[in-house]
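In structure tokens, the next block holds one chain alone, the form predicted on its own.
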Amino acid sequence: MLEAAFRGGKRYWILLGVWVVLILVGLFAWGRQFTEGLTVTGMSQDVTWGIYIAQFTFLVGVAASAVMVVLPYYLHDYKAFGRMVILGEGLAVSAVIMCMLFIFVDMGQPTRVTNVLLHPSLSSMMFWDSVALGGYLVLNLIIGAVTFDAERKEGPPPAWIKPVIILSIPWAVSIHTVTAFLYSGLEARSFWMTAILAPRFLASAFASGPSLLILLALILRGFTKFDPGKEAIQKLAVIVTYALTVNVFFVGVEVFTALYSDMPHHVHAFQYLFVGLHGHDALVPWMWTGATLTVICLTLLLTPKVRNNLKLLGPICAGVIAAIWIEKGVGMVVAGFVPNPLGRVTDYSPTGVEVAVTVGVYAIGFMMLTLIYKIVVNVRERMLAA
């Protein structure tokens, strides 16, 4: 079955060269990283978050979603999704191994790595974000590789299978509600503090993490002979519809509070995110484009027609996805910063070292989904040959 990795196309190979091409790209600026420090980057004494933790946040919600094709399928026996979960456990795997290595590249030391494992406090949200990441990844690749190996033998999977697949669905909750929990358990972020930090991250998960699954889905019905459905990809949709949805009313119910209360500690961060503040505003043009994203593709999503329309449906999912992005990735975490506990504010841009180890890290994860999804599409196209 793994041998299916090796064997491919032209545009197959072509694929795996651009994605290993980024990765030494990524390593080299690591390696700078790693020599110079985190001087290199654009992170500051004041800004100690950047891109990198952006990227996990926004990574850890894409690992989640997963639990949305699980859980019909599973526990409610919707048969539609039948072709889709394993789709969406490959997409947890490698969203989960990018999420560690954005932590890795952030630590600036591997060694500060360890030092959450070797020296565990239970008080501590990130020995325990460790714990549930890595406890999903653990879940996913035996859940994804015995219910896979079942289906490839055209037999039921074992039924010791089930209880671990009902352990995933709260699992997949719990690592993105302890994300929630590093950011919002800091009492002097005031942005961050708010209880409904949690919710408002899972909503944004259920709407980014499906809509990257329909496009990946998409882009298997259209460039292979695997199939993964119309009527799963659009039921996603209509998952997609209603996450974004419920994710808008969290956001709009936090600009209210922050803006009617007037309290200048909740209200400066959202000044500084769509007006600017004291003269700084970097983060302006982005956060008006992801919420002008955020309306429009609502607004289509919440047409019947329109979302049921597959050749539009995956533009207006890329909508969502950088829509997400934008909100929930560096939006977030700057934000949370500005301005400091003594009223400064400092800008913060990512340097071309930050981005280069990015989109290494990205390479890797998407390097891993296309060699996963090779296997599972070359498995499927020999059983339908069959």
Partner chain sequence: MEKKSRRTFLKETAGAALGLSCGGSILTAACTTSGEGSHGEGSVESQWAMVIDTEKARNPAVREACMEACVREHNVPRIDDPAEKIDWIWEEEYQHVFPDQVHDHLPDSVKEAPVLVLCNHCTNPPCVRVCPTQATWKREEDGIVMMDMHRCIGCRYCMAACPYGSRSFNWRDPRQFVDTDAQGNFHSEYPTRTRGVVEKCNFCAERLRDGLAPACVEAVNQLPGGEGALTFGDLSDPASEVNRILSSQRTITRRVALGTGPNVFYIV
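Next block: the form predicted in complex with its partner chain, after the form predicted on its own:
No partners, no molecules, just the chain.
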């Protein structure tokens, strides 16, 4: 089964080659960061987290969203997701690996990474996040491997896997909840300290993750003989529509609370994001782009004719991913640091090194995804031929 990863057409090898080149670029950049320190990044004493932690947050959502195919398939016996489930699990595995790498590259002392396990602090949400993510990775690896192996042999999966699958459902919710708790438990940061952060994270995750899955499914449809199924893709589009609607509602609830109460601490971050604060407006164009994309995509998705058109669905899903990436990956993390506890506004933008490292981590994740999907597709194509 695994040998499929070593056989493929020209396009397959070119794709792997691209990932390898990007990984090498990222490694080289990280090497510079390792020897010189995090001074090579755009972060500062005021904005202490940047693009790495933002990507981590975004990708935890992507990982968690596998539950959106696992739950209908295993709990509601929704057969159309039969060929989609393994794709979701593969995406979850590579997303979790990317999350862990983003935490790793953000560390000032990466050689001490084992301290998190050697000296665990049970009151730290970061400890619980590493436990949740590690567990989720193991769960998805086991579930994916066991169920796919059974399918390959055209027999039923072993009975013991069912409770493991059931466990993975709340576990998926937990990884993004704990990630939200990382932020929402901090009395120092009013922008993050909101009870709706965890629900909001989940809603945006269930919009962006399935969007990515739709894109990947469309790519597979276009380039291989394996078709995850039109019905499955359209059902995912419905899920994206619901989740995006709920996310817009949650953001609206948050904006109302801040703006109507008009409490300076709560207003400042939103001001910084959408109109600029004390002359600092680095994120303003980003945020308006994100907001506009959200409105356009939601309108299109809410129109059944458009949503069910697979040709249009691809660009719409790309738009949803971009919008959520901006909301979570650009705005949410940075705005928490603005203004700083002493009222100072400091802008942040990633440096070339940071962008290169980020691209490198994504390349590692997508290379893993490519290999996983290659194996899946090969087995499926062989089964179709038989």
